[in-house]
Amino acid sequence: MINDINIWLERLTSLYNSQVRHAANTEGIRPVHAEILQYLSICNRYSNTAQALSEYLGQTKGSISQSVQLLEKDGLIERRQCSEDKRVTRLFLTPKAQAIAERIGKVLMPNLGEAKEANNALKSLLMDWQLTNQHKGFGQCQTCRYNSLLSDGTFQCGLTGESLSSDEVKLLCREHEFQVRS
């Protein structure tokens, strides 16, 4: 009845949770506050907002205008409307909270291995909890199917058509699609 590996999942993601309380606390923030200066230090360019928080989080944008309110006013995110669509609010870290999410991802992001098959292990777990479940987007570039990788080394979103750099296909995006499996 009860499956070995989705015990290990549960207390995998409960000590998670209690890390970024421990995390959160020794920098003077709330747990949900270090949540959003983590994901904002590794999204990317077409993710940095208040929807994208919230559908990464799983909360209310009612709910995550009010956290970034309160960190805007405590220094640690700008705001800056996007020219492009001006509904958009883009959300950038500060020098200060750079710094914080740093220390928070020291503690969230240990060496854990390059351990090729705990990495495809991962992966395909996820891969199946976010088709079973209708999940879409939220994970690297370099893993969506819209990203090519062209002749002068560089990449290419399918979607937005914009270049990426090697750096840029490692960061979380919102539009993020697996590769459909045959």
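What does the same protein look like in the form predicted on its own, given that the last one was the form predicted together with the DNA?
Just this one chain is shown here; partners and other molecules are left out.
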């Protein structure tokens, strides 16, 4: 039996992947490298590790490690030891990579306006899909059950206890969990 949602998701995925390949080719990089730069440009400070990249892209740790080494060699990524936990290495885009990621982002998502209805429908679909299949992670902090709006208008992550800016709550977090609907 044909499922309309399947068809539309397949079509969106195919179009998105085609755009990634086009953007990567335009920038002279591999598609997986474009995906890595794109991810690092939209993830938060808790999610910029090789492990998170591996989980997000569904790639092996070895494959991600090789890609990160190449991107580092090309001056697109910097590795920095985490100041809070010396066992953790964080990945950061260089200014050159930030410019590339911005151009890639414009190719991947041309200005379609606010498209609030489509945004809400996609968010709802993602939430249903993740909850039904018991997947977690990789959502915007602003939709996370751990995110709290404080009385002074700032945000706080209930998982880490740290303050978050209004820009940070729009980024992807690997620890994200949707609030369960009643």
